[in-house]
Each structure stands twice: as structure tokens, then as C-alpha cells.
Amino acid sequence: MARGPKSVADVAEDRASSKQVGVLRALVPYFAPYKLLVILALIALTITASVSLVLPLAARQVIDGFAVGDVALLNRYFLGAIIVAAIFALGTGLRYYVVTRLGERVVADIRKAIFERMIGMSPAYFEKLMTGEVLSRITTDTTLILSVVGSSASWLLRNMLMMSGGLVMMFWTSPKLTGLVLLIVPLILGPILALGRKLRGLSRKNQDWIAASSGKASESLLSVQTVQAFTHEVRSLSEFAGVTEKAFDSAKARIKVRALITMIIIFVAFSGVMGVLWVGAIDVRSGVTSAGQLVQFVIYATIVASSTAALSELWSELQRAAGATERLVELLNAQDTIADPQNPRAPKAGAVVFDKVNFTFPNRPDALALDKVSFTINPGETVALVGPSGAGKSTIIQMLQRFYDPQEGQISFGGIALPEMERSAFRRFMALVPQDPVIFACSAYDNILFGRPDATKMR
């Protein structure tokens, strides 16, 4: 039996508060082949935020020079501009191509990654987790983390060397007015730290009721025919609205706090942004300062004050990617019941033998499936399994492939347990014909060959 969306909530709200931006650590492995592409992009970070931090120099000298009437010297500062310009654009669309290749590469490999580990997992995994909500992490939670490392994650590093680069400059330009602008920095922090811990939990919770819906329609949709036939469409439909629309409450409370925080910081930067300025303002008309160092401050703060509001909304960001990288991390490292051994032997034809075997399905442990089923199948012998609809029929079948272990008794094929073969080299010797065919998105020859892509056509 699938599990439900409400344990999805319950599962969100007790693991909230433990999910930390630290998770993000999990991604590194899979930067580590492209560390050429990484130095390429902080390179060209550093290049575009560098020559950003250069303009307000600039700024100053043609406004002072104004002043003085100095024409040649005008020339060469605007002449310089176009120069600096150059390099800022040269520096910003290499970043783009780098930062962007990097991110979907890194992203195509973890769903590779993921899906290799979740193909290879048996059913008896996929009875404690939908299909569609592991089919929403390897889209939604990736998609998220593509964001991330494409986009937030350069941004991020770009407006940290904003601020840290601008706080230099702010205090070599004027001691006096950076002491005014750090007395606000506590009132910028505090928000963060207040409600981020609130919006990390909201972050999470909304994914999870993201994968939830995901998992439900899936669910519908695969069993179309059943859903259909039982005239069901309907109570399908409820539910189905009903948990997505549980994902549309979270994701609005999510989008309510991550406004508050980001409103209270533009609104405490840019206020003392201004007050610095007044101060500044009677400093030029007392003579204290210049015009051109006054705006050369001011641009310096502004740059130092919009790269903070930045930071909150980009921490924000990585508080979600934290969150889809924990739901990630879980699937890589997700423990099946059912294993390979760690010495196989190989596998060989031989008899089939049921002794003893005892079974019951995961999601139902009080009703036996199997109750001490013994029998032997010699090479060259036909049987066939008759019984009523729940006798076991299939449930031998599935057994016998490994999708499940038996609680009790043992399976051998050949003579050998199959717990001490490998799965892939026994199922090997085993051709299977299903009740109800599956057919996949290929063309008919392809279908036919899904169980031997090397069989060759008959002449």
C-alpha cells in the first residue's frame, strides 16, 4: 500500500527543524569532476565583481574632475569606462556559460545517479514510497537544485564579494560614514536569523506536499482503467485537489515569511542608506568631504546595501535547495531490503525448490500469503499453479524472481539459496510472461526485445 499524503506532512513537520543549509555539502562529489569549470566561474566571478567595484572610483574622479574643469582628464575616465565595461560584459557572459553548463551537467548527473539507485530497488521498497513522488524528486527537487547551482549559487558568492569588497571601499573612503552603516547591519541580521529557521521548516514541508501530489496523480493515472471501471473519477479528483491544494497553503505561508524578511531588510538598508547620506550631505556643504567621494560612498553603499537584500533572498533560495538535496541524499542512500551478497555464486539450471516458505507482504503483516509452501519443479518438468484469486499464485511468481524474501523457509534454484546469487544473474535463466503486458513508449520491435536487446531478426 502506497503511503498516504498525511504521513508525508507529519514526516515534514517532524524533520523540519533538523534540515540545515549544510546538507548542500552532499552536492559537492558531483562538482568535483569539473573543477576546471568551477575555477572558470570564480575566475569570472571575481573578474565581474572586481571591475564592479571599480566603477564608483571612477565615478568620482569625473565628478571632481567637473569641478576643476579638467577636459583631457574627463577623456580618459570615460574612455576608461568603455574599457571597464568591456571586461564587465566579456566577464558576465562567461560567467553565464560556465555557471549554467556546470549546473545542468551537475544535475543530469544526480538524476542519472538517482535513478540508477531507484531502478535497482525492489518492490518491496516501492510498498513504503509512491512512484510519483520518488518521479517528483528526481524533476522537482533536481529542477530546484538546477536553480541553485545555476543561478543562486553565483549570485550568492557574487553579492558576498559585493558586500565584503564594498565595506572595504566604504571604509576607505570614509571611516566616519561606515561606522554610521554598520550600526544597521544587527538590525538586518536578526531577521534572518529570527524567521529562517521558520522558513527552512515551510521549505521542506512544501516539497514534500509538492511530492505528495505528485505521488497521488501518479498513482490515479497508472490505474486509469481501475479508476474508471469503479466510476471513481470523481473521489480521485477530490483527493487528488485536496493535496495539492495542501501544497498551495504551504507554499503561500512559505511565500508570506520569505516577503517579511526580505521587506524588513530593504526597508532597514536602504533607510540607513539614506540617513548615511544626510549625514554625508552636511559634511559636503561644510567642506569636511567632496561631492565625488560623497557619491563614491553613497554607490559603495548602495552596492553594499542591495547585495544584503540579495543575500536574504538568496539564502532563502539555498534554505529550499537545502531541503530538496535532504529528500535527495535520501533516495542515494535509501537501504533495501532486499541485497545482492557481497561474495555471489554463480548461478546455474537446475530445480526449483520451495521449502517451507512462509510470506507476508510488507503492508499487510497480520495476513499470510504463503503459509509453509513446499514443492520441487525439476528441469523439463511443465506445472502450473491453480487456486483461487489470493491463493498465491503470483505471489510464488514474485518470490521466485526475488522481488520479495520469505520471513521463513528457503528459495533455491539449482541448488542455491537465491539470496546468495545476484538478482540480475539468475533472473537471467528466467523468461516471464505477465498477466497484463506492459507496453512501453517504443516501437513494437523494441517491446519485443526489452527482455534480450541482442537478439538478432529472423531471416
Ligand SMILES: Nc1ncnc2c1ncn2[C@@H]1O[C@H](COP(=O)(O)OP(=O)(O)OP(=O)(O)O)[C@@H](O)[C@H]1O
The other form holds:
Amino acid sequence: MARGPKSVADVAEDRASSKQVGVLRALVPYFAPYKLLVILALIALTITASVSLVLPLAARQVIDGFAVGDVALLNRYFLGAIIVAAIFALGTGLRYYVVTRLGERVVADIRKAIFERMIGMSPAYFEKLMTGEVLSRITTDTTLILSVVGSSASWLLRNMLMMSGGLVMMFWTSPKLTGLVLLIVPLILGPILALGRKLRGLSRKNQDWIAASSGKASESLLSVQTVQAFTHEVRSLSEFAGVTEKAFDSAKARIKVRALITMIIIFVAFSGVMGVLWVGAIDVRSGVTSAGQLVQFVIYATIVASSTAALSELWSELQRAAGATERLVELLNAQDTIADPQNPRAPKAGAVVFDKVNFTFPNRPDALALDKVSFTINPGETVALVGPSGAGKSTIIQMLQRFYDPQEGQISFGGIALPEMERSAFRRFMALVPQDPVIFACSAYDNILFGRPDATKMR
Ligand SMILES: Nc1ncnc2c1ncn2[C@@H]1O[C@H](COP(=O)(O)OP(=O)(O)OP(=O)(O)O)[C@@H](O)[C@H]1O
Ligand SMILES: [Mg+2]
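The form predicted alone done, now the form predicted together with the ligand:
Now the complete complex, all chains and molecules, led by this one.
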């Protein structure tokens, strides 16, 4: 169980310092093995985006064709539209499949990588970070990344393609009206940049409080008997409720800012477009442009406006994902205080020797748990450690497995100091029956086999 973790509030406050979206780069190595999927996704995205951009062209032809009354042209265009719809449907389906699959794949890999890193960490690590927090990061933070990779990233690319393509087509359709529209852009970008920075900090804070809330819950649930024995339920609940409400409050702050951004953007974008349209309508009246051309322009302008709006929403999604990534990277890069040697020596059975071992637990630096402990246990000897509670018997067993390193003195096994061997190698020489055994959620048979899964059945 976690002993004396940092107060939840401290942890959340510490980490609220926000990082840039560039943190997302840390995810790149996880995409590297799936280059083919990435390329397929890009192709599908380009297909759907370009089809969306070609459609307005057809609309113009049809409308102007209508005006002239060219039936053959109409037929051809409607037939063409069905083919285009088929390509669009195909591209969209492909995009959904490839992108979502890629997201699920990458997140599964990240989850495994984090678990791999965490399962090997020595106990001191979990005394600083609550186990529940690690779990929260593996589940909620990776889910956030999944939503970004699985949908937001493809939306982002699609909207970027649509926005730039739409702009080019707008310009091509009517440079004059496009010029007018471009005057609106700085009005939209201003608030995004100003509020976006604020949003990032709030997102990270929000995720931190969610993690803290899971941490609290799992801490109490893992020791539910103790909680109930001390009739601590009400206080445990109020602690959990407090943290959960904090998570809600920070979510509220985030949602408010985001709603504000969305409002500003939609209003500025749409009223701007309306203004431009007004000018366009006057041009059609005076015969400067055709109705079809104006319709084409309107569709492109709508595409550009809506993809700009989508981009701003996505930007904040990305910032949330950056927060999550940052927290995952912390776990992936976690440094253990105990490490295996570069060139390990092979362990061999032999004497267990403690030589003037001094040890204090990292979270209790003022109290010596072991004070100059020396003893030798030779092969064949049976030794019992006896002493009052808190004497350090269990600590000695933990040291023998190198869960901790002594501050002074040396522990050796078979004549080799523990730090010169791989932990997993010499631990294989030890069998442990713990004070309070753990039953894993599998069959009794599998529980018995835990230490040696390849053991054969007795006949
Ligand atoms: N993870 C820990 N963090 C901080 N202090 C610890 C930790 N584990 C044990 N201690 C402290 O180290 C000292 C030795 O504890 P240890 O568990 O080794 O005693 P013990 O001899 O096994 O006692 P018992 O007979 O009750 O099992 C005690 O003062 C204990 O409070
Ligand atoms: Mg003990």
C-alpha cells in the first residue's frame, strides 16, 4: 500500500503547469511500426477531402446548366454525382477503418509499454505515486490519446486539407470576395490564440484531478477492510467527494473557456461570411458574376468556415491530448532508483551474507530500519529471525530480494554482491511465502503455479 503519498492537491497543483502541443511528438515512435496504415490513412483522407472540394464545382455547372436548359449536361452531372458519392463513401469508410484501427493499435502498445515499465519498478516508486494514479493514467489518459489519434487527428488533417483547398478554390472562384473573407481571419485567430493557452493549463489540471480522484478511490477500495474496521467510510467518502468535485470544477472552467472560444468563432465567422455574401448578391444582381459562381463560392466559403471552426475545436482537443501524453511520458521515462547492472554476473547458490547493512526507508529518512546488520547463512543452514514487531525482519527479506538498496554495507548471495546480478536472475533462487499471501484472481491451480508456471503435475 502506498505510504504517505504527497497530498493529492499538491500533486495536481505541481503538474498544472502546461506544456506545448509539441509533447505529442513523444507518440511518434509508437506509430513508426505502422507506416503502411499511416500512409493508407493519409490516402483515404486526401481522397475524401478532394472529393468534397470538387463537389461545389459540379453544383455550379448544374445551376448554370439549369439556367441555360442543357438537359444532356444535367444527366451527365447527376450520373457523375453518383460516382463521386461512391468514391466519397469508399474513402470515408476506408478512413474510418484505418484511422480508428491505427489508434486502437497504438494505444494498446502504449498501455503495454507503460505496464511493462511499471511492473518492474521497485517499491519505492509506488510509495511516491499512488497505484490508483498509475491505473488512471493507463486507462483515462490513454483513452484521451485514443480519441485524438482515432478521430481528432484524422479530422484535423481533413479539415486542414479542406481549409487550404477551400481557400484556393475560393480564390479561384472569386478573388474579390475571397479578399473580403480573408479580412475576417485575424478576427478569428485572435481569440483562439489568446484563450487556447488558458485552455491548455485548465485541461492538464482537469486530467490531474481525475487521476487524483481515481487514486483516492483505489487507495480506499484496496484497503476496504481497514476503512470499514475504523468506520472511516464517511471520511473516506468525503475525501473522495472532495477530489471528485475538484475534478468537476476544473472541468467546468475548461468547458467555459471552450464554449466561449466556440461562440466567438462561430459568430465572427458566420456574420463575416454573411457580409461577404451580401456583396456577392449585389454582384449577381448587377451581372458581374453568375448565380452558379456565387453558389460555388458560398459552398467553398462554408467549407472553409466550418473547417476553421472545427480546427479550433480540435486544437483544444489536441491540447488535452498533449496533457495526457505528458503524463504518460512521465511514466514511460520513470527512472527506478534500483537498476540492474550493465554486465550482470550469473548468480549461483551459496551463502547469504549481510555485511554491516544500514538502511532507512526512502519515505522515513530519519529512522534507521536496519542498523549495522551483519550475519551469514551458509548453505544447508536453517535460520529463523526472531524479534519484536518493527524490529526489521520483513525489511531484511525485502533487502535480500533487492527491493531496496542499503545506504551502507553490502548484501551478497553465493559470494556475489546483489547489485552485480540481474534481480530477476537471483530472485529465481528464492522461494517466498509472504506474511499475508495474495490470492490472484485465477484458479487455485494457477495460484499454486504462480512461482513456477512450467511445473509438472505430480502423478
Ligand atoms: N515501506 C515502509 N516505509 C517506511 N517504513 C517502513 C516500511 N516498511 C517497514 N517500515 C518500518 O521499518 C521498521 C522495520 O519494519 P519491518 O516490517 O521490517 O518489521 P518486522 O520485524 O517485520 O515486524 P513484524 O513482526 O510486525 O512483521 C519499522 O519501524 C517499520 O515501521
Ligand atoms: Mg514483518
